Every structure is written in structure tokens, then in C-alpha cells.
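We begin with a single chain expressed as C-alpha cells, specifically the form predicted alone.
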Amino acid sequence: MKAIVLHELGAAENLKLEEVPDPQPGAGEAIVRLKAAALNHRDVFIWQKLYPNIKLPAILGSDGAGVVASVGEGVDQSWVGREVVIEPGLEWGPSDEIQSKSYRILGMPEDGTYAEMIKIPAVNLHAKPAHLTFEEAAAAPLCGLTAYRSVVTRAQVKAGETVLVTGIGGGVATFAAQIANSLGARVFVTSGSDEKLERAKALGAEGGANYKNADWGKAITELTGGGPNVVIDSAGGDALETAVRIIKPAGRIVFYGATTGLAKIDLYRCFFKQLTLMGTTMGSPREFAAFLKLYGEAKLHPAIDQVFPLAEAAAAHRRMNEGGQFGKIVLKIE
């Protein structure tokens, strides 16, 4: 088969489409011919040696969806032939709380979906939602889930309340505004860019504020009266410390990245306004499974960026760094 080998880091052109050996399932096992796979910032940083215990050479990518070609012994026969979307967690564990030691990531160092055909543990196969396209259930699984975690399990949000999306654009912030919205919030986002304000409005989002502007968290004041109820972001920094100023008492703030560094967070803001503040990243099974049910339900779409073919993977790799995009960056395989 075909794939994506990354054998040295530094640099995107390092991306290169190779031959290998196809995947043979083991007991348990199911082998997946992919028609999609999506782009994650995991992918990104792996190359440019900023994520840890990397090895190689890899095949990167954890998100897929495709057709199952074969299974293993003591896997139902029936997933044959059946689309499917692939979970892209391993060994989680039984808490729904906290993930256990041993989980990990597909793609690096297990081989991940950049290729024609991927091994997985059977378990990890969940049939693709009907209404979506290969492309579409390719773009939710990482993104989709932390973003579902955030909202649904950690923020509980419910109707009627305001949450504000930190950086909409980025890929689990897409899916976190289409979350909230579809639950019955208010949604609200910030950006640098006034452009991708506008698109945000077909997530479901009322307004938003440019983050560049000094004032942005007076603007989503006003714009939300008064403040949210629930913030979700993923930048740390001055975005978490304006957070903690604007949020409205007894809010929620659930953040799953810190692209711009650590916060100084107000303490006396936090307890006399009775702020709880939560980490989160990716989700169980559990979550998974309910966030493709919710995502069926509501028959809601990712915002897909661009699509590129798999051989593209490098200039698709580029185009991620580049920070421009609004949605998932996707690799169609033929």
C-alpha cells in the first residue's frame, strides 16, 4: 500500500508518499481501507521536534474514516464491507474521568492513518454517521471529541447560557461552537482575524471580538451583556487571564491548550466570584460514541477547510502552519 513516512524531522517536505507492507489483523484487530484522513497540530509538532518520545520512521495521522476490508479472529464479520469512522484514542481505560497510563494517540508510534490501509483494534471502530461524507467523518474524531469533552462532560452547558469560544478557526474550536450552539447557547468567539468573525456566524455564533484589539474582552461584554457563563479555549495566556475578568459569577472556564503560554490567573477574581476551572484533552469511548450520536442527531457538518490528495500531505502540512485555516485541513486517499 501507499503512505505518508516521516523518517526525518525539521521540515514538511519530509512528509514523503512510500510503499510498504500491507497491515495483516491480529485476534482483535480489524484493517481499515481509508478513504480520508485529517491533519491535527499533533502532526505538525511531531516534525518540527516539539512532542515528545518521538519515533521513527512514522506514519503520522490519527484521524480517519474508510471502509473495513478485513478483521481478525474473534471480531464480528459483520463490520465487513460497513463505513466507518475510527476512534483515534488507545486504551483509555475504564474511568470516564481520567485517561489511564498506557493511552495513547494513533499516529506515532502505533502507524496512523496518512496511508491506504491502517491496522486498529476493533473497538476502535465506530460506523460512520450516514449524512456525512468521508472527508466529513475523517475531520471529526480528535477535534470532535475534545471539543465534546469541553462542552458536554466538563462545561456541562445547557440552554439558554452564553459561551465564548477562544480562537475560532482552530479545529476543536469549530466543533466546540457547533456543540454549544446545538445544545441551545448563545455562542460568542474571539479571533485575530475579522474574516474568519464573519464565518463563524455559520457555526452558530451571534458575534465575536478580534483578539488583536486591545479591548476584546470589553467588546465580548457587551456583546454577550454582561459576560458568558462559560468560557472554552485553547490559548492560555492573556486569553485565560481576560477570561477569569469578563466571565460572569459561578462560571465555568474549560481549557485544552496553551499555544500562547502559561496565565497569571487572578486568584481573588477566581474564589470571590466562585469560578470553577477545569483541564480537559481528547475523551473516552463513552465520549466518543455520544458525540458521533449527537453529531447524527443534529445532523451537524465540520467545517472542512481545504481538502488536498494524500500525496499532498506536505503542502497540506504547510498550509496547517501557516495558521490561516478555518476548519479541518483534510487528505483524500483513492
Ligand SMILES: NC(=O)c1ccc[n+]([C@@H]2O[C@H](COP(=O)([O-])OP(=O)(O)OC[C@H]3O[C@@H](n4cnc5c(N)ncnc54)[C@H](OP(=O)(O)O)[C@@H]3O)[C@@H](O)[C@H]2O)c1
Second form
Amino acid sequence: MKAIVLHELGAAENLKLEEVPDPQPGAGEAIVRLKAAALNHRDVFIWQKLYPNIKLPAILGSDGAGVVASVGEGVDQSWVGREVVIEPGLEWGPSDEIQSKSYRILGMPEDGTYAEMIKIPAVNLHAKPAHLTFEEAAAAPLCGLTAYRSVVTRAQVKAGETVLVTGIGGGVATFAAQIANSLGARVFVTSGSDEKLERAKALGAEGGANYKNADWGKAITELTGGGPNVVIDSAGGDALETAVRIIKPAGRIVFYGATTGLAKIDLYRCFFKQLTLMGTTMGSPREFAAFLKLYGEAKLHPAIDQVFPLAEAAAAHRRMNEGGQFGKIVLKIE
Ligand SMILES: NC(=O)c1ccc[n+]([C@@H]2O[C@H](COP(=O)([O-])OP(=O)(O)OC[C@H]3O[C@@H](n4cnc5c(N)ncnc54)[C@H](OP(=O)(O)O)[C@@H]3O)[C@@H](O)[C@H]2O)c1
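Having seen the form predicted alone, can you show the form predicted together with the ligand?
Following is the full complex, with the preceding chain placed first.
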């Protein structure tokens, strides 16, 4: 089969299309013939040497959707021929609260989805939501799961609450805005681009502010009528510091990334305002199933930025690295 293989770190151009052996299913495993894969910032951090425990050569990619080609011993044969979306987490473990020590994400060290076929544990197979195309289904898993756990499990957003999602161009952020909106919350966003602030309205956002303006916190306070109840963030740095300043008393801040680095948080405000700060990462298999259910019932569609052919994975990575995207960057696999 053909796959995008990374042999060397340092540049997106090192992602090259190659012929590699077809995967074979072992006991409890399935082979999926992929129709589409999607990028995550993790994939870019890997060739940038900003990710721990890198092992090369690697086939990257945590997100994928396709058709089950074959299954190994002990797996229900009726999976063969079914359209599926792949859960990107391996060995989360029995507790919903915390992942096991052996938890890892598909796409390094295990071969990922930038390929014509992938071998995965059969427990990671889920029926593709019928209302989604393969490109849309491939866009959903990692970011959708992270957003679901952030908004539903951790923040426990309720109808009528005001939610601020920072950096709305980000993959996870687009899902977080959609999910919060579908729960009946009022959603506001930030972005470094006025055009993206406008596009966020299609995801249910009422309004937003450009974080490149120094007084974006004041603008959000005014728009939300005194500050949000919940902030969902992955930027860290100034975004998190400002969130602590503008959030309403008893507010909840959930963060799953630190794209711009560490934050210097005002601890006095945190305790005096009775704030709750919550870190979160990915989600359990139960949360993945719940995310797909919510997405299916609400008939939501992922925000797709651009679709590249698999062979142009390097160009897709350059786009993510430049930060021009709104939503998910997808690789189409013929
Ligand atoms: N822990 C987890 O499970 C998990 C899962 C997924 C992602 N992450 C992490 O979360 C982060 C985002 O991931 P992603 O895949 O959604 O990335 P992405 O699609 O590359 O998006 C990154 C976004 O960050 C926003 N941003 C940049 N500087 C900002 C600032 N100063 N203030 C506010 N927003 C800013 C930008 O929004 P605009 O374009 O609107 O300006 C950009 O689109 C990464 O650090 C990633 O590693 C963690």
C-alpha cells in the first residue's frame, strides 16, 4: 500500500509518499481501507521535535474513516464492508477519570492514518455517522473527543450559560463551539483573524473579539454582559491569564493545550472568585461513543478548512503550521 512516511524530523517536506507492506490483522484486530485522514497539531509538533518519545520511521495520523477490509481472529465478521470512523485512543483503561499509563494516540509509535490501510484493535471501530461524508467523519475523532470531554464532562456546560472558546480557528475549538451551542449555551469566541470571527457564527457563535487587540478581554466582557461562565482554551499564555481576569465569579476554565506557552495566573483572583481550573486530555472510549451520538443526533458537521490529496501531506502540514486554517485539514485517500 501507499503511505506517508516520516524518516527525518525538522521539516514538513520530510513527509513522503512511499510503498510499504500491507498491514495484516492479528487476533482482535481489523484492517480499515481508509478513504480520508485528518491532521492534528500533534502531527506538526512531531516533525518540529516538540513532542515526547518520537520514534522513526513513522506513519503519522490519528484521525481516519473508511471501510473495514478484513478482521482477525475473534472479531465479528459482520464488520467487514462496513463504513467506519476510528477512535484515536489506544488502551485508555477502565476509569473515565484518568487514562492508563499505557494510553497512547494512534499515529506514532503505532502506524497512523496517513495511509491507504491501517491496522487497529477492533474495539476502536465505530459506525460512521450516516449524515457525514468520509472527509467529515475523518475530521471528527481526535478534536471532537477532546472538545466533548472539555465541554460536557469537565465544564458540564448548561443551557443558558455563556461559554468563551478561544482561538476559534483551531480544530478542537470549532467542535467545542458547536457542542456548547448544541447544549443551549451562548457561545463567544476569540481569533487572530476578523474573518474567522465572522465564520464562527456558522458554528453558533454570537460574537467574538480579535486577540491581537490588546483590549480583547474588555470586548468579551462587554459582549457577554459581564464575562463568560466557562472558558475553553488551548492557547495558554495571555489567553489563560485574561480568562482568569474576565470570567464571572464561580466560573470554570478548561484547558487542553498550551500553544503559546505557560501562563502567569493571578492566584488572588482565582481564589477570591471561587474559580475552578481544569486540565483535560482526549477522552475515554465511553466519551468517544457519547460524542458520536451527540454529533449524530444534533446532525452537526465538522468545520473543514481544506482537503488535500494524501500525496500532498507536506503541503497540508505547511498550512497548519502557518495557522491559516479554520477547522480541520483533511487528506483524501483515493
Ligand atoms: N490535550 C489534548 O488532548 C489535545 C487534543 C488536541 C489538541 N491539543 C492541543 O491544543 C492545541 C490546539 O490544537 P488544534 O489541533 O485545535 O490546533 P490548530 O487547529 O492548529 O489550532 C491552533 C489555534 O490556536 C489559536 N491560537 C494561536 N495563538 C492564539 C492566542 N494567542 N490566543 C488564542 N488562540 C490562539 C489559533 O486560532 P485562530 O486561528 O482563530 O487565531 C489557531 O487556529 C495544540 O496545542 C494541541 O497540541 C491537545
